[in-house]
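As a starting point, one isolated chain is supplied in structure tokens, in the form predicted alone.
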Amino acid sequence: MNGEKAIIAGAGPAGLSFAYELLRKTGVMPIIYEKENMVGGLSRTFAFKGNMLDIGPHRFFSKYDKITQWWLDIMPIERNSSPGGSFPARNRPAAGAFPESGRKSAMMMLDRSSSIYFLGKFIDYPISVSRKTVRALGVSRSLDIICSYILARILPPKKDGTLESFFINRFGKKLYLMFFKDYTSKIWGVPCGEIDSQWGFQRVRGLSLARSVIDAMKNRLFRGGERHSGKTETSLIRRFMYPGLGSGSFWEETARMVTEKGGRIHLNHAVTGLKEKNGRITQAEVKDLSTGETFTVNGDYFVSSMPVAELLAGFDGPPPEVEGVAKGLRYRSMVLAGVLIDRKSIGSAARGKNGRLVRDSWIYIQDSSLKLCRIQVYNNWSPHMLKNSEDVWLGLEYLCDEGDSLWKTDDRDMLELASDELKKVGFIKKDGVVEGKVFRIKKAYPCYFGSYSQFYKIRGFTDSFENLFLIGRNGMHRYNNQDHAVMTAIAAAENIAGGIKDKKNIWSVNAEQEYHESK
């Protein structure tokens, strides 16, 4: 170490991964303040009874060869890692996620399947071209899509910056009120109108209607050909890599291979405050929420992928136009349902062929009647997330704003909840069993209104600070995928490395148009 140090906000992926590139290029040692008592952030890994849970989960792909060498690195793909095959040991840290597992974590590869729940029937996500998906919509509402989109590449709708003429543009209106205009309300719990369009580019850019069904097409033709391609829209990704106990088990081992190397990681520590002089900041305040005492930190550079509204709130007096950007972010939270079902009680709507288990890893659930947006089934991410293989284990996903009813739901009415809409989707029987745990997850996904549209005055009061950097999902407040979250984070390590001050290649991440078009 050259004595030099480096305060980091956050032990998510951002963090995790720019204290590890920084030992790699530098002589800078990295400190990691992570408020919660376990690593991962977004992508930590729950426990319950044995079985693991993840949020999301988060796939681990990338049009960066750059990045998928950067995740096999740390945990390469194991032979016979495949869900069907066995599961060899790999060494990973005895404390954190998984106390209660002894089964060792490796990447393995997926294939995905994926349905939407609509009409009280599942159709296949991506749409495919099928008998089962035009069974589903009816030959008459699928013309009608089809007429729809044609009519709105020929006469598009003004294009008021919003997230409704996007999704209108690419997939035409009548697949927009079917599909995307209430389910977008649940999850973010105000109308598409009123979303700023950034939020389909960050996620959806190259995405419409003719690309799904094109890329369906040649999947069926080519039996998968194309599932390697760099040319492939994100959201049609249908081959992965995924650890096999959980997004968690991989920064759990990233973790380890810090604090190996030598930096020092702080969990139940929250940075609550910078302190600034001359064009820099020189210290971070840290709240140690165990024994709540709390104390200065000096550092020589500052890196924070905790929200920017709570960073914003530890200066000292940012300008009042800065200041109220950052009070009018907005975020939304997640109540995460981990439920644990008998085999015998899954529902004919869970069933596959031969009577199995549906193959799907996700399921959206396009009912504006029932509050749940999106089922995780376990079983299909790794099955060495099960303690018994006899069990299905899901994750129900509920979006809600932090301290509403929701939010607020006790978890035995919580629990109750998610087994009624489990039943009502056909999903367990009516005399089905559940037994699970509830995870509250704050600030889940930044919003893209609110006073997003002003983000602009943050970033040029924050970039100021020549050795104040920003990282990661909610670091940046965009909606990055996890490969975008690891490219923030080594560019910074790069900069730092370089003696770069200038932060445009941070923020340029996940701007540019040919991430979503090519490799």
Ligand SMILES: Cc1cc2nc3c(=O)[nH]c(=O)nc-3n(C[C@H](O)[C@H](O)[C@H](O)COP(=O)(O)OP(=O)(O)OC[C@H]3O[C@@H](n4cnc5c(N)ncnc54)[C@H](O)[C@@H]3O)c2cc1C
Second form
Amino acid sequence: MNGEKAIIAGAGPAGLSFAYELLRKTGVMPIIYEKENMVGGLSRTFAFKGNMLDIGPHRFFSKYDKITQWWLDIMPIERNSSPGGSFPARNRPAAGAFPESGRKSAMMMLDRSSSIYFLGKFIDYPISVSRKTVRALGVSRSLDIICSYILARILPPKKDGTLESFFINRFGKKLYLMFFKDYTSKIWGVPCGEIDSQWGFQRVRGLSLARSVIDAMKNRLFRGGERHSGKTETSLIRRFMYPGLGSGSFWEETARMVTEKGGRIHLNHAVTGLKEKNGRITQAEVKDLSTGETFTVNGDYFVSSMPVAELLAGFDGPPPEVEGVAKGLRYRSMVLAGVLIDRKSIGSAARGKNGRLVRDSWIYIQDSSLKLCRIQVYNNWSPHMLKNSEDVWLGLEYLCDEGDSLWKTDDRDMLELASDELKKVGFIKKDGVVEGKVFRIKKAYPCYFGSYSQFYKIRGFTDSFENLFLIGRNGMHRYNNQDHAVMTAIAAAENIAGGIKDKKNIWSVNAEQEYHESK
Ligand SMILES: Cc1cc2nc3c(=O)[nH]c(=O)nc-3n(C[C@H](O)[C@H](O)[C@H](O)COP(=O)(O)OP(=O)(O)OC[C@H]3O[C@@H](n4cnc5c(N)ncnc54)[C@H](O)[C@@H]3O)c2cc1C
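Please supply the corresponding structure for the form predicted together with the named molecule (the preceding block corresponds to the form predicted alone).
Then the entire complex follows, led off by the chain already shown.
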């Protein structure tokens, strides 16, 4: 294999871990082309005035011990890593300065704390049996929910074809209408009845009303009991790893190791096409985005973590039915507002016990009158994400379609909307002032609707090229988390190392109809 080259589209988690594994397992040289000016993909970390934010902070969590160890091999846990513990790198340059940044990061262990803004109140999440929850729901509404749940359990459940039937079968109609219906359409931009239930199986399987209440009771009776119970769904487990300088710092470290081992990473370079001959991919067309120059590169293997719809758009003549499916794939995009608040401006909802900042890492906004989907509180992820610990540094997630009115809202209006909605939920005072920066993220979520049900046609076509490998999240159009992205990358590298032609092992990652966090 010495002298062979693998051309890789994308320096996100999948592309970088593929390059890393290829260097460990073979003599093939990985050459990555990344269209952005920084590595990390959707897991990259941005900066604003010395404060850092992820595109939604990324928990490093896997039900597969092999992947947890993979992460720790690259970035060990800092011994004294609790927030406030000793940790390096106070004077860091802006994020994204790879490879010159010289920043040092390390894994921290975090306790998860999150809540839901619902009916104008904040409820703990995972749901706890507490006075606060009953007060928020009201006694008669709580009884209604229980009756409707019992009804759904007694009557033969509907087939789990769509997300709507998935929710009703597990939680009852009342809770579905109150809790899941509007929020899910805010996230996906279409009604639950149009979304394949596969998403539900992978994201909420095993969680039912009964399960949630049992876990909440256990928690109440045995403090921290869930950690000792093998049966508890892992989404209810409260600890996970997080790189102290943001998820991007982990991928910058991986990129550093890849280049140290001889791999190459070209930032600001987009793969714009693939050329095939006799059933093999022979060349990739690449555009240097800083000069506008386009050139072709030869390779022995081609690995794509770029959105599959874009890959096929630049492909040499795919069959029309494959092209049609690729054009029909849908994505959800995100407008992310990084908002910096003077601590004196925070409102009552942002204050926990003793008047200090709430402990929540994130807060779901389950209120259809607000456009906001989720608030991230970076202070509670890592103190090192902030320049000044007296500030409050938030990430506000707004989901939208690329090109819609929210996407096109200009930055000033977006920050005004963010500030307005923070005031409505009581997170900042009425006269509180915010400053911040807006980031627009294309294709944050691959959707399980549009032409998704015919995705097998794309897979059949791309798999017919022995030396072409689709990996990662948008690369495979699958709701893959970082651990899945790494697993698909490892599988592809192992196939190349072992001369395995079949790509079933790559496609089988995260294909189980099984909740992806249950262990
Ligand atoms: C809001 C949000 C929160 C999340 N939270 C978590 C979490 O808590 N834990 C977790 O594990 N995962 C989380 N994820 C998922 C995680 O971000 C993805 O699983 C991971 O980034 C997928 O890696 P990837 O390399 O497959 O894709 P990406 O991260 O999308 O990387 C693909 C790369 O390809 C590049 N690219 C695209 N087109 C081209 C082209 N034509 N040429 C060259 N390069 C190109 C892109 O710029 C990008 O860098 C979250 C995602 C989002 C959106």
